[in-house]
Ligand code: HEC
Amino acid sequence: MSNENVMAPGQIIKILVGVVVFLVVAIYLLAKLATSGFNVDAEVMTKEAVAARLKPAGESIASDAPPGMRTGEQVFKAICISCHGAGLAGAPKFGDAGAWGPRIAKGYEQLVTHALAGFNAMPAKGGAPDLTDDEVKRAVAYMGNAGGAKFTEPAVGGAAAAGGKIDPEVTGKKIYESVCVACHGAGVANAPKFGDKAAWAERTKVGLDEVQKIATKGLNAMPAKGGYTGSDAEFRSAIEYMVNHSK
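May I have this chain by itself in the form predicted on its own?
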């Protein structure tokens, strides 16, 4: 029998060493991958960072203002900046007078119509359906003015900001749903529960003006204005909304 195909001991040792080296390198590379060793910043891979990157386009960013009360600047920074900040997808870049000029010439109402309904690549309300029409209008005015227009933003608070009466069913409801519901929705910490006639009747015997004074200063576990930072008139509308729905 021929011995031509029988490997010498030295060859066998070289092969075994090669296999061992390969396995060591493979294990090292897998370990580096598992620990983001390929120059991947660990911060980029945090759950929070990944979640931020997976947010749907146009998702609102929380602000201190309750829904319906956000200024044009707040709406721009939370929503519109995703495209108008850099001029993506044909959107006129913020502050670019040349890009905004032809659009401003069409008039404020036309720009608002496009912003509300959507136009070209821009979805309705910039992809943020939770925005009110007035908030969208404020954002249009804010961006247009940065591009050379002289638009007037709808006043925050609606009629009240202009000296008129606030509608509790509009403004008051929004404030309740964004602030007051945290306690009054379920009657937390002895707060009169929304819709509880007996609880509210007891507290409103002194009159709404006195109720507002007490609530404005804060009482027991309730902080001043329940934590609401808007005007007294707007806060009053939230009280009226809760009282009206508890009669």
Second form
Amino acid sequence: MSNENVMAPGQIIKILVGVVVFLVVAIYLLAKLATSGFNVDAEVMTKEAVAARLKPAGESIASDAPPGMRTGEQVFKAICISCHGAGLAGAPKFGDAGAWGPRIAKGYEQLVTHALAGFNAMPAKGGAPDLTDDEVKRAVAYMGNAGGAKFTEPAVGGAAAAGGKIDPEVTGKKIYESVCVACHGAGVANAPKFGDKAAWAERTKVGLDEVQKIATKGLNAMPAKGGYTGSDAEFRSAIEYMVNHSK
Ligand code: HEC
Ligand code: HEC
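Switching conditions: you have the form predicted on its own, so give me the form predicted together with the named molecule.
Below is the entire complex, every chain and molecule, led by the chain shown above.
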């Protein structure tokens, strides 16, 4: 029983390795905390710091929707949430009717003016100068409505913004004549030609919804959405315009 109290060399090595691993992890965590967790208050409100923090989010959202076409919710989730999500530095917190009530009372126009130009610790356009004015307006409406307002978000997309019904003979024709005609007019690179009944009948056998899905993604020489940057509904109207005139 005498060697019960003496550790075998293998055990000592295991303990040493354990200690080293623990130290490495602890140092790593401390370093992480020091570079991200602390200094938040001092750093958070400088415009450079805001811009730096916003950049990655702004870029990722940019790939979700073409510039100028982001909804209020998308803009909020990419940009405004970094302060308004938690109510940082006195920002009225998202969904907090108590905080938003007095803001909403100023009226939509006033809030939009402040969101565009900046207001005390609120940077102009939330620190994301690449946002269009309409995108900022949509985000103001989205946040305001979550706080109890009944603002109307400016619609995404030209025809919809004009309040008009999307008619293939009007909107679709316009889009066709400005974008799609480049390839579909003469049937470039195997594009089904405008007016070619057989070609379009073959494509539309699967149904218009499916055709729209394929065309939205792009197919061989057909770029995604034909390169059109407006709304899905408008793009659909251009497809319908071509299909209707190829029957
Ligand atoms: C860097 C932090 C920050 C970001 C990012 C930010 N805000 Fe703000 N926002 C604030 C602060 C702080 C206030 C409160 C300012 C005050 O009342 O003094 C505020 C206030 C507001 C107000 C109320 C203005 C008023 O007149 O009472 C609106 C509207 C607003 N923000 C919209 C937005 C929108 C839209 C975005 C995103 C595009 C955004 N904010 C992004 C910090 C931010
Ligand atoms: C740069 C040339 C080009 C432009 C611009 C273009 N298309 Fe196309 N499109 C094609 C080609 C090529 C095909 C055939 C692809 C294939 O089958 O290989 C195609 C196919 C399609 C199809 C059939 C998809 C299917 O299911 O087979 C639709 C629908 C369509 N385009 C709609 C549009 C609309 C709407 C526009 C304008 C907003 C547009 N395209 C602009 C080249 C273009």
